[in-house]
Amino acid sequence: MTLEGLLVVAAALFGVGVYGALSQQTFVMIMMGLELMINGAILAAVALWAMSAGGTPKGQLLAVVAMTVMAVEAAVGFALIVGVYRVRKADMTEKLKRLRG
């Protein structure tokens, strides 16, 4: 595959994350959202480290690096989204009129 296609590809990930992280209202459907568009930006991080520097070991370090990043912020989105559930019974944006008290 060529490194346009592949940043053509990744753009539209980004672009379906983007667009489901601003049209949806419950927390996890914009949490999956974010999920899309930080892989949109990792697999074109990769496929530009590939194409332009012959594939170095050092670009599948990034590309694990960032996947762990992505996890760890999935793993905190969701304690979070669980812990605002917990005291407030909101799982919609639209319930939750403050964030504090």
Partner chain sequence: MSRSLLVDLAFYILSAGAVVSAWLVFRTDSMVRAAYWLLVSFVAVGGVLVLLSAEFLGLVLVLMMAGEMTIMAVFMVMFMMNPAGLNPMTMVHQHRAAVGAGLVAFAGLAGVGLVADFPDRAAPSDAPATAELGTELLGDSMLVFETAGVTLLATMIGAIAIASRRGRYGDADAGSLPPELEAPAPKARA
Given for the second form:
Amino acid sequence: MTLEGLLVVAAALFGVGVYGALSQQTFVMIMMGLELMINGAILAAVALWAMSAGGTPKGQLLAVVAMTVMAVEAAVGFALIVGVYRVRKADMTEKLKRLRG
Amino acid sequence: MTGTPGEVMHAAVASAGMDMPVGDVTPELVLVIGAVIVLVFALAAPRRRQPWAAALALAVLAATAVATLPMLDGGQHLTFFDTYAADDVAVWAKLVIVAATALTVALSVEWFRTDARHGEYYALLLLSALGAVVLAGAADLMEVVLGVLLSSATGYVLAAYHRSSARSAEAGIKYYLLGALTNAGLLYGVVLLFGLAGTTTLVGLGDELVGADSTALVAGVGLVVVGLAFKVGAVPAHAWVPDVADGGPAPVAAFLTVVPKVGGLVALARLVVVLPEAGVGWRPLVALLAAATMTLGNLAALWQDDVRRLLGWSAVSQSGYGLMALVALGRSELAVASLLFFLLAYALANLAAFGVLVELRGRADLDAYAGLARSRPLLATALGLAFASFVGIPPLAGFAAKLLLFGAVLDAGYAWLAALAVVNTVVSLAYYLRVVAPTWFQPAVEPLPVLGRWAAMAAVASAAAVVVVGIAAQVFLGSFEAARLLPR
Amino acid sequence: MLSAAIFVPLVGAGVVALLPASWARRARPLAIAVAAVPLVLLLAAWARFDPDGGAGFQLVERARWIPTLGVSYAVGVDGLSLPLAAMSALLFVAAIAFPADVRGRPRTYFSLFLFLEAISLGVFLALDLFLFYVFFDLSLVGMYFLIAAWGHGDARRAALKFFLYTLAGSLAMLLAILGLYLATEPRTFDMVEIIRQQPVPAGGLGSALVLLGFALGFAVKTPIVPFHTWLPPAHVDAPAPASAILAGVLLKMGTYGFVRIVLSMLPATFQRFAPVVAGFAVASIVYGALVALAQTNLKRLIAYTSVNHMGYVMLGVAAAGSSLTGDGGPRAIALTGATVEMVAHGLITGALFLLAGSVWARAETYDLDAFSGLAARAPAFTAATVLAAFASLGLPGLAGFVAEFQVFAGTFAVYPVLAGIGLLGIVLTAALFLRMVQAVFLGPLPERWATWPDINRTEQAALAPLLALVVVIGVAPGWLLDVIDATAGRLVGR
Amino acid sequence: MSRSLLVDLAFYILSAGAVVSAWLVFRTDSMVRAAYWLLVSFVAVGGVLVLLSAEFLGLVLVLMMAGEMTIMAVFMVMFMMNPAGLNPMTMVHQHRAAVGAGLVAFAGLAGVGLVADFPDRAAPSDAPATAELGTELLGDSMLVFETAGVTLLATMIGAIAIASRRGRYGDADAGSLPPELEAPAPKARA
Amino acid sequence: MSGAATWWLAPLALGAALAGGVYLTAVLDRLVARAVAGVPLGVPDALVAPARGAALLLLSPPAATERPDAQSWALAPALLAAVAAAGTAAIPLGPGLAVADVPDGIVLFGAAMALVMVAVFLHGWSANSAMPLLGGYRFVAQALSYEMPLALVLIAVALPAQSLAVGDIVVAQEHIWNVVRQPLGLPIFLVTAAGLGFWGPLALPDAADVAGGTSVEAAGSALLAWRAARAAVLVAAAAMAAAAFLGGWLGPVLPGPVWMVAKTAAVLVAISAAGHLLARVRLERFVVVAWTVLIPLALVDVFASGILAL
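Next up, the form predicted together with its partner chain in place of the form predicted on its own?
Entire complex below, previous chain first.
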């Protein structure tokens, strides 16, 4: 288990997340991609904390902050989906074509 | 011991062993507590009393301003173990945010009158303003992330606040998707910087990043800059601005194009100055973003027939001008002053422009503005003043801002950026006049229906402030000149 | 006193704009009265002005404005600005008094004129670059609204073009001002101080860029070929009094800027590029005259003669700045000539455009082919037009001659070839004016103009002082030359 | 088998699991499975965190994501009108661009991980990580902690404001529209 | 944990303990049921009855639905058992006698219990049938409601110990048990434990009004596995209750592990009794009570113990 290996795994998670966030049409699936990106960030944070930053508690805290971001965005995302679903009866990005230009 | 009274006091407090300098975050505390009070009021008050929450919110903002003002001579220092800056830049940013939020509240009263959730809206508005305030003071990357998060999470909701409107919901979702994407990148960038420096405080970054690996540094800085560009509404994360301006509630659009920008630009400024220029060419990077932002915003605005989208794109291009100040940081004495003055001038002008839009009940149809100068001369004048300030016509506030910005980038050796800004300014005149000209030169028609007194007063007051601030620039510049941008 | 000349019309503009609707009919006399105040004040200033009195500016008034940036409110006059300011004030009174179709919005119309008067005087009187720029830029705004709201034809498009071009120029100038400003130590926008410091030494890219910025800004405003394309539509579509102001006052801001800023603050750099400027000036002279010759539209014709005349001014300025050492005599003469040309052109072209306004009011066309034989029908109109036209083509005994003679006399010593080519312009101008006079006033009177009314009392009263001055300057220019000469001499280092 | 070898083995298995299940999130036909593949990925990452002696963080990650992923699954099933969620649901747009962007992101960040020279300061293996985190939260980074708290509060207010249907005065949606362009009776004059 | 050679022993021991616990649960439940009903206990019969029932289920044919998600369906009971095992792993039977008495023991327990929700929803959903899915939904709502109080009371017991390790928490009760020190803790924990094991009043996901809920389509060995796994969750919860509130292995005369088993059994009896004595609650009511009563009470518990611990 090396730092390089950990960072490559983190990058892979982030990359898959990017793919998911950009390729999916369902909001919830897009959110999954976003969560995966943050998952990669958490892994990278802890890896750097353990292997590069000498175990300073700020590294752990950074991971906690990342989880906060994840939780907050999930909550707001779900709320927005509920809102959109209610007015639109739709949950596909393709149907969001009203605003453009 | 010598020093200003504020410094002495702070030193005394520090030596007294107080590790929780609560006094340094009084405005923030006032905002939090105020938001909760507004929320509780909203939950308890009967429906017809809901608009009173606006008055309550204004009181909270006034209290925040009162709490902020004494900090102007409070000795500029870092606080909370170097995670937060209590410097004049932060104080002024707070004042601008508070003023902009207060004007937004005034714009919102009549707009949301029929909404059953009238009260919670103001609580969210205060919390969103708090997010920008946190950004403006953040001296720690984690604080930056949380500031972005607080400001965004509330922003998404505000943009989608018309819960029965598909357009509003769509604006919120689009804002959210772009925000979540860039936030994830921001996080990863912060992680990389943390890995290099072993800390997240800006002080620590400034010390540790010298000689750090430049690959990781560039990647980290790039991701963080993109993350903050989202808040600022700058390329490459600008796409939400016209959507929110168009689909979101108009007062919210005014708010979201101003307040997060104030926080985001200050946060970005704070970050870039501690970066080692040898390791990462942040200056050309920011210059490039500024150039792309102002140009793209202008070109897109040029083709708009929809006033709301036009205002949105104009807000994008204005972000480009704001970024110019960052390019000059550390190279020109004018940089910090120009940033602050730009923020002030932009906030007022943008609120005036959106204020007129709100007062006209969010009317986006350009043709409907014909003859406005005769049917509603005050509104037409306010709109004209706001746009003239955007262009930088003297002696309005926008002119002094542009003068300072141009001076700063020239001073920093970025003459090409100044020249490009000039070209863009000329281009922008074309689309601003597309709106203003019909209001003056076409015959009057039936007066457009308006919203109400509060919105009209807010719009006119902002426009008047654009004039006053421009002429009385010294009042502000005298203080801006002495403002420090900690930790450098 | 000078401040009052700026602020009285400014306040007057606000008052007129906010007059109650029932007072709308009194807007015009009120505006004339207000507009006359600066004229009186400037005449008083003239009386107190001492042509040989010390170096620099007189009647200076100062106030702190933005000390942080080194910006102050400062006004004052010297032999260059005083005649221009006085001429502008006079022209404004005439333009405001001249009858015009206010399209039911008299209060806004007169308010804008008063606003523009304050701004224009501000440009000529300002002794602070910041203040100068503020007024310079605001002049665009005022003129934009005048053209767009009261113009005819495709007025809004013409106004937009005018605004865009001149704004681009003025922003380039802003950068140049900042370049100057950033080089000062301590930083200041004070013109007197900058002239003393000469902060940007010649040589190097920086000084060239600063010069380029100013040159662009002023060249668009003046305008010099090839930056003139905004001018014909703006003039043609503007209402006549606005055209008069545009040609008579606003164009002068460009040439005035060349002398006041470029020549005074960047003499060494200007000297490097003076031949280029002279080349452009000659191009303007010839091109303006040639194109004017081809016009069938009266107003467009006058507009192009403005390009031509501003070329004379620029030629004089270029000659004045062509050297830093040596005999200053010819260069001082050239500069004096250029200044007189500014004044004379203001009066003459102002009168011509006002007369064009009379034509429009009666015929709703500017087409030269539509007119003929008006001399018999309208003698006063004919006399005024012919006088102005002859003054414009440089007939001896009239103001234009004094100015052009001096310009060419001075320039021959420096750029003999260019001066020679420039003379060609005079010949062409003579030809085109003679042709115009012949076409409009001689020949048979067409049936449709059988009831052509001559210019009325008001029009005559507005035109009279302008034309009288044209004659006075032509016959006895001493009083004017005295004022200008000392300053011109100082500027070229004689 | 030595301990470090064991750790390495666990790391390889867990990280392969994390990445593969992450990929499967977007490759499965079933929404519930997608959500739970994502959970698997998180649990695997949690495992790696435990290997890195950040047990607390790893466990909290699992704790959080278990709830969140289930909610996601519920949402998916509810909003897709497909109760069992077993019908095929490949809904992908701009596939190539997305793959490209994902690859670029991966290559860039992995490149940074491989090429970049991060400081080489390993954490002391016997450090009381959780206690240190607690001390940090209530000490040096107190403000960060408190900001996070306020952010969560704001999120709750916002999410409820926008998502909950029933309000104090009946349907909360009522009147949540922008004002009509034509005012009923324009009284205020500007 | 003790060495490279014996690392495989730990899971084995855990499995054995859990299996014993599950069987014990079944036996106890039968006894409690009879006690509640007032009929003779019939201990010997109760001892073999679970085995008999299990054998019967094993022999009965498996059921099938139309297009189920077969893998998930098969996985769900295993997952439930696995998370129960993971939760139990953190709980020491005696001093140092735990599979993984890790420093973050109660977090491990909490994480494992959070995954219960995943297993149950998966079980309900994968059958591709309406009633199980309804059961799954119910459990999600139920679990989201008890999760917060559960976490809070566990934090409360960690405060006096200044540690998140379950062993340390037990040691900290040397002088006074947490059940006394934090009187609110155990009742709240028991409620959440019942919720965790969807037992008794909170057996909503598998309740009769949804025709058996998540397990309605299950039969035979699958049903047996599901029931056993659910019992394992109960065992884990009971063991945690014993360790966190009842002093764990602490007790006079008898060796520690015996005390631990006894206390766990006692908690199991209590939960089982509640199941037989109390009526099933309605989901909406439970949710409301959880959010408006349990969470505030749990918060009071945390604050009170925090102040006491200072």
